[in-house]
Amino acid sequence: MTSSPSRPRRSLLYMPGDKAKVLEKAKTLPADTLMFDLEDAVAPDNKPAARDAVAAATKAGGYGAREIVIRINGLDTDWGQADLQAAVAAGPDAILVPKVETGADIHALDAALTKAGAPDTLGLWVMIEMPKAVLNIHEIAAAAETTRLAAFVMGTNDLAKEYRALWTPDRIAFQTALSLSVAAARAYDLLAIDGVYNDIQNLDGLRAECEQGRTLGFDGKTLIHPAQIEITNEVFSPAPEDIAQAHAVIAAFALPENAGKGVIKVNGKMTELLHLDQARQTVAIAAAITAMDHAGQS
């Protein structure tokens, strides 16, 4: 299953599934994607109630153009199988599964989704948060060729725990995992979503980490608080000058005198056909963002 690259996924906000007011408030937030969480954000005693609440909220709708993703508990837990059944029945855009480690895990999850009655259009997103997942990242990504796999979501908090690593502003301990995950995602046409930033009050730190994630090639970033949405949307949106250059590249290649050329000069810059592909992607993303903003995501 291929991803939808022209759909904005700049900001992906985790919402605890057992908080009814939070699920309702999400209808007013400018996040591109809402991640209804049944796993880490929900205490064990509250998981059945959270499952019911998330299923009901997803079925009821009212979230406008926002993408809805339900993060379930692992199928090897006491709640995972029931979570999967309820999530499939609720009809979100995708289901996010934690702690995968191998390509075989992806095939097993895809089979479980099929058995639960999931349509082929339901995306399978997975957390990359275990050391074995990093070591097996190629075979995990390659499973996308024959399954619903559509996205990698980095679980940097779990990686820190599993690595026994120290968290530093430059995230040096996670650079290999982050870069390998982006490379594997791009090789198999998957979305690549960066991990969360924990210091909610430190907006300068958030901006720096968003900029780092954008530099590494991530499509967007998972968030833990609505206060983080504005900066994340800004950083992961194409800059006005990049949009202008993209339009100029498209227009230049469309000129009769440039027909059949592989390399031309646009605004003083050497421009190849690969830049034309990038320009079209930039314009498509910018148009999608504008449409969502004008609609108020309603």
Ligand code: COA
Second form
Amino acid sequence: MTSSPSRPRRSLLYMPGDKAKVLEKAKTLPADTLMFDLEDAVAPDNKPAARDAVAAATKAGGYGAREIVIRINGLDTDWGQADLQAAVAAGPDAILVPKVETGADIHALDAALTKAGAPDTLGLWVMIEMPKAVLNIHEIAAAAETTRLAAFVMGTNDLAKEYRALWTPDRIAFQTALSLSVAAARAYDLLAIDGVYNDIQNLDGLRAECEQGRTLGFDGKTLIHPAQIEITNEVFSPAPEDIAQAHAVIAAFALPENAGKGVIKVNGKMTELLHLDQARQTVAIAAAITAMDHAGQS
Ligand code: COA
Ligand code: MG
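Having seen the form predicted alone, I'd like the form predicted in complex with coenzyme A (COA) now, please.
In what comes next, the whole complex appears, and the chain from above leads the way.
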């Protein structure tokens, strides 16, 4: 699978799968991706009802251009196998699996998806939220070469619990996990999605954490409340001046006098062919965002 920016993944909103009203409300929200959750947000007694509600909502559709991801319970739980069958049958864009720890886990999940009849186009996304996943991040990412693996989603709440670490505004306890996950994702052409920000009322704190995630290289951020979408979309969109510079770089390298050159000056800045690659990526992401916004996600 490729993580090329054919669609934006700035804002990825989780919602509890057993809340019908919330699944309905999502049809009106400007999130790029909707994450229908069967795992952490659903109490054990409600797991079967959530599975049925999420499968029905996914099949019924009405979510416009928004990407649909179903987070199932782990295959080693009482609910995981039934979740996987129901999720594959419902036909989302991707299935998100929690608590993976090894490359072998990825191969086993991919085989289970194939056995359940999943098409090759179904994305396998996994949560990076276990200490062993952080230590095994290279072999987990490398499994993408022969499987559907397409994205890493940081599970910072579970990481905090497992590490026995404290959350601080600078997220110092998680910096290693965050940066290693981005490095491994990029090495194997995976999406890298940042963890959630729990303090729903604190929009300044959310913005700071979005900016930190963007600085670290993440494509977007998982969210827990609609009030978090707008800021996240803004921070993870290329800034207008960056888009203008990208167009200038592409135009400059296209000039006949710059043909065959490896380094030129554009608007006073040293610009190499690697910057041309980056410029093309920025323009592609900006175009994907414009297309998404024009689709109105509806
Ligand atoms: N997705 C879609 N809609 C949501 C939403 C979400 N994650 N969270 C809240 N809403 C909706 C509510 O249904 C409500 O809709 P309404 O105005 O039509 O009635 C509106 O947004 C305002 O909600 P609010 O009253 O502020 O929040 P709440 O007290 O109902 O819910 C939470 C708070 C934290 C329980 C809820 O936001 C939530 O469940 N978040 C997701 C949790 C999750 O999925 N966790 C797993 C991953 S970490
Ligand atoms: Mg978790």
